[in-house]
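Shown next as structure tokens: one chain only, the form predicted on its own.
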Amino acid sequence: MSTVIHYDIVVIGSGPSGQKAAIQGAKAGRHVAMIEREPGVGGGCVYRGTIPSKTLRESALQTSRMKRSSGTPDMPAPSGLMVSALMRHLDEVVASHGDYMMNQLTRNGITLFHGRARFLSDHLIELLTVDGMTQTVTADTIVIATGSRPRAPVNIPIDHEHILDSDSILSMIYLPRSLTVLGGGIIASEYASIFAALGVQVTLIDRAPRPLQFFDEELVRVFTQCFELEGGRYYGGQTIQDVRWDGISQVVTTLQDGQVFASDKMLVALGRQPNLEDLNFSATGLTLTEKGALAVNEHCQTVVPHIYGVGDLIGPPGLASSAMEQGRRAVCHALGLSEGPSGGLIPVGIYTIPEMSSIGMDEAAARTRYRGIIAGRARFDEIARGQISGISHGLLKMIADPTGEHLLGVQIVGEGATELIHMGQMALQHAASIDSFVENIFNFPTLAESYRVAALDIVGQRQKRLSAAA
């Protein structure tokens, strides 16, 4: 047995939470260590998700201007030189990545093992290395985030071939002329519409009447229209009864109402589930919940205090920006430190073609809330610098209280809306007025000259009512 060694905090996983909790308690003076059972850092995040996908969605993006500025947006993309093109970029960007993390790591003294962690106690923690040795580490405080991995339904043979999950569909080594995605979700959406922009023919295929449910349905609407533009198509409302692969060359799906399709690859997207598994939980006293996610407070505590969860493994939103910042938190509420404001106001960003962002509240949920709310409009081809660019859909709405005058929620859909999102969070954290967009000078020619022309229509509608009711 080798000598236990002992930590303040010991991280599990080194993906975007578990990177951030161990960084944040170096920085608070704390000697750290981190347990990776992969050989790089950086999780399913780096190497089979939101790196690749979305280095991935930008050579979608660079390939469809492309063919519009040719002309020839109709053309096929040359398959087998394509894909090899892309997957050297995308593994060149995915090392870059992996480094930085790594480079990070060492620079803040974090001692970092690879290996299989499991508990031996609610303090111990058993190491498999890769060669064979154990070794064995207490630590005052624990943080589990060992992330999530595709869901995988017992009655679709997923063969990693044909049949693919989100963490094989990057394995493929010829872009196929087919592909059929199972799944309304955010990853489904995003590689829908990005093997759509590459010239693939995508048959996207859910149980509900639009992808994305929990998202805005006018800014779904519009992603829609523009994945159905790229030779997409959506069939909502359908149960799958078989998926087989032919054989041959082609991947069948036979839906309950007798249609059938069939493609040269098929992505199964049905959601993702915690990797908790193997880390011995009986030997702690954590509970999961009905969903198989692990238990936490608003702190991301457990119901063991000096072990926190954080990322995936706890459940929705799954997003990496709010997961970062989970485990800041946690580790910060485990030393005593400040956390700071709630963060209870995060912005979701869906890289889909065109991408999707939101913040605060949307139509629906405000509509429920509030009786006669405003909604004021901005479409990108009415503003000039979506006119230069060429930006034919995009949207950006602004939702505000009955009186029009103050900002309940920002929902962007077109190019740039994750980055342009980030105006509308500041707004709401400091509870700008709907006036102060009006008020202030915006960049000319620019996107987010958007928020000024839909805070005009807000407060037009605002002057109309105010008028009606004298």
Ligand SMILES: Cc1cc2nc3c(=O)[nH]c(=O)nc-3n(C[C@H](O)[C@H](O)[C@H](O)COP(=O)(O)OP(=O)(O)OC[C@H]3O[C@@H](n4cnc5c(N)ncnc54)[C@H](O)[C@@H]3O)c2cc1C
Contents of the next structure:
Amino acid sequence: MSTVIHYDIVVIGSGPSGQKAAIQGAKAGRHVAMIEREPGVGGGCVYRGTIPSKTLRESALQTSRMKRSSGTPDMPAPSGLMVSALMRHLDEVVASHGDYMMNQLTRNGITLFHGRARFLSDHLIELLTVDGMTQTVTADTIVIATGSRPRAPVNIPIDHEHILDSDSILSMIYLPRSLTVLGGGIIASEYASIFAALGVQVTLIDRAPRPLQFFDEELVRVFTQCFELEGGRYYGGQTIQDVRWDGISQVVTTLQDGQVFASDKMLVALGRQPNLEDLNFSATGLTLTEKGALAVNEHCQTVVPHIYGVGDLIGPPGLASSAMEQGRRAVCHALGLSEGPSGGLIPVGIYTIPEMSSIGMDEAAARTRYRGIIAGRARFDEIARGQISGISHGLLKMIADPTGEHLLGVQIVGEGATELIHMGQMALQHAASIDSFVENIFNFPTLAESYRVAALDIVGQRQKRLSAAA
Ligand SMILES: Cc1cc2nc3c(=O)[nH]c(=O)nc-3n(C[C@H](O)[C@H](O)[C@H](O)COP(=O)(O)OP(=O)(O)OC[C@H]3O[C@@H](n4cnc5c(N)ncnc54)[C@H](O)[C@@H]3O)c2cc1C
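Having seen the form predicted on its own, please provide the structure of the form predicted in complex with this ligand.
Below, the chain from earlier opens the complete complex, with every other chain and molecule after it.
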């Protein structure tokens, strides 16, 4: 029988949230263990999510640039193109990330256990290794960071060969000629635009009238236009009646209005569900939210005060970026360390082609909150850097309060959006005025100059308002 080992902190799951929780605990001088059921550390983020999808996106961007520069935008994907060839950097990225993570764990004295964890009581965890051995550990603080997996709707026969989900999509050997994507959220929209840019004939189908319903309408319009320019089609307001593999070569999708689509492959991206089942919560007193996520407070603390939940497991926003911060904050809270100011300002980055990003209030939210907000716009094709780089689609929107002096939010679509947003984030965090964007010198020619142009637009509208009121 194995002995029970005691730790100050045990973290279950080695994804972004678990990593940051473990590192924070170790940096605070605590005895920390991490339990991971997979052979590699890094979580869904490294093996099935963020990193593989962004690696494929990089190839899609290169393909798209090549098509544009050769003047053949309608060129189909070369037949027989192997997905692995498009993702040739992935193994290197994953291997170097794995090495980096292992070094970081070792350097910080964190013990890594490989096994599937389950609770025996609220302080006692059993882990089952692949060779059938068990080990039990106890901890003063437990952080659950077991992430999520794709939701599998009961009426769609996902076989991971013809009908795939976001975990299996990149296991395709060859690039299909046509792909139907079910869903209108971030993962569906990202993969739809990536495959369209690779020359695949993509049909995106969702219940909502437009993709990315939660996001600024004007930006999504720019995205949809670009998607359609790449040959993609969006079918909104649709309900799926039936999906089946015809047994020969096609996935056949029938909509409730009678339309039928056939494609080589299908990607089902209809949301994600938390990885909870293995954990044996009945031994702990932990509770779930109405949506089936682990219920936590603003410190990521569950109803059992020494157990925390972080990352995808606790629900939206379901981003690696926020998961990391939740891990850090949870452990700071558990150890009575300062968490720093609330991380309420979370940037959203959507790696569609073109990419989109948002921080703070968007136009619709600001209009609901205030009367008479001012939106300033800068189009990338009117900025010197945009013209030099041949960027035909791109827009930066700054949202100001009704006085036109205070920044409320920034939304960007176009190349570099997910990087450019951080300037808006810093400005919001430090309550920078709209005028400060006009009074500062920006490098020229840059896309960042869009901030100055949008701010000038706001100042112009503000002056018109003042003159009209005088
Ligand atoms: C296709 C795709 C693209 C994405 N793109 C982005 C992006 O561009 N930017 C972004 O910020 N986010 C992105 N995300 C989201 C991001 O990957 C997740 O938000 C993030 O991985 C969540 O981290 P986590 O630590 O909660 O869980 P995960 O990364 O899922 O890690 C959970 C870990 O827990 C382990 N585990 C589960 N159960 C047990 C158990 N019982 N015992 C032991 N170990 C267990 C799992 O093996 C896994 O390693 C993307 C996701 C997908 C699917």
